[in-house]
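Below sits a lone chain in structure tokens, taken as the form predicted alone.
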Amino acid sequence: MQDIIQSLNWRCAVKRFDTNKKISDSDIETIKEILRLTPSAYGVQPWKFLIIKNKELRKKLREVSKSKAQVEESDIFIVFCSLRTLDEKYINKHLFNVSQTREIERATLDPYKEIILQSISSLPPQEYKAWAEKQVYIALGNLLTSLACMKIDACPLEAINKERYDEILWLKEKNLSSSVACAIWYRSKEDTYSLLKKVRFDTEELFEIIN
């Protein structure tokens, strides 16, 4: 447990990376698995994670990310996307996966399907969008904590022009919307943010015990 606390104290939003280091292929696979295993409401996984390697695309994305250098300089750059719609076809795909993985009859999941349809698919567009983005942020939080435990640095980027990201990456055609991005690498010794003390409110101020 203490190792987790130490890792979270070590973590910071790195702005400058060490260009002499590379993230190993095995660590990249671990990062992908961390995101794959992220929990979501009803287990529907309403997201897709785009690992952007193309340099020209990164350059274009940097221009619509308030010129954040991390977009181009980081070893790994991930765009977190939410599904624009969660239709019956997608839910059927999810439930088929459930039935195959758990070796149960697909028909037994029909009541669960109706719950998902009523709870999520029937939401007004703006409410659904807000819900889907919240799910994506669960994945981002899970990744940030996990990377800290791996002693790999990350800088989440919210100051992105989502409409332009969607255009540059052709996301609308894929039923996706960009939500947030994350640059991943190892910190440079010259990164001043990593030298600063972490600032948080005291536990007593953040928690209230209601008996």
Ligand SMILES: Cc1cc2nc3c(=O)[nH]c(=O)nc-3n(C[C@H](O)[C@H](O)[C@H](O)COP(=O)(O)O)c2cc1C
The other form holds:
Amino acid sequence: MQDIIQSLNWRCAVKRFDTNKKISDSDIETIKEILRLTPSAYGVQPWKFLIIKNKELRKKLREVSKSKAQVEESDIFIVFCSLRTLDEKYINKHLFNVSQTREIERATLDPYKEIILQSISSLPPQEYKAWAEKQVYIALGNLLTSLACMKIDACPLEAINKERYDEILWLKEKNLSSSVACAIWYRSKEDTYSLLKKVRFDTEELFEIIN
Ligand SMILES: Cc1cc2nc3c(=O)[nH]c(=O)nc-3n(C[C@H](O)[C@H](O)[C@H](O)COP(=O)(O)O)c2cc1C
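Starting from the form predicted alone above, please write out the structure of the form predicted in complex with this ligand.
Up next: the whole complex, starting with the chain shown before.
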């Protein structure tokens, strides 16, 4: 139990990376699996995670991001995207996966299709977008905690121009929109931010026990 608290105290939104160290291929596979295993409402996984390796694209994204070094220089740069729309075809794909994985009749899942259609697909666009982005942020939180346990550094990035990201990465055409990004690498010894004390409110302030 102490290990996880130690890891969470160790992690911070690192600003400067050690350019000599690389994330191993097996760690990259673990990162993908961490994201894949993220839970979502109704299990519909309304997301896609873009791992941007292309240097030209990184340069373009840097131009429209506040934290420029993290975008261009990080070993791994992930853009977390949410699905623009969650239509019947997508729900069918999800339920087909459920039926195959759990070896159950597809028809028995029809009631779930109706529930998802009514509660998610029929939301007004702004409400749907907010819902989908909330799901995507669960993936980000899941990744940040997991990386802390792996002693790999990351900096989540919200200060990105999402409209420009969508254009640069052709996301509209893929029924996606960018929600948040994350730069991943190992911290540099010169990262003075990681030497600062962690700032959080006291437990007494954050919790209220209601008996
Ligand atoms: C959703 C989210 C978005 C963030 N966006 C940025 C960002 O765009 N640029 C940046 O330098 N840090 C960003 N941060 C880092 C926060 O400033 C940092 O997590 C916070 O100050 C707490 O510090 P710690 O993570 O070092 O404990 C973001 C953090 C979160 C959780």
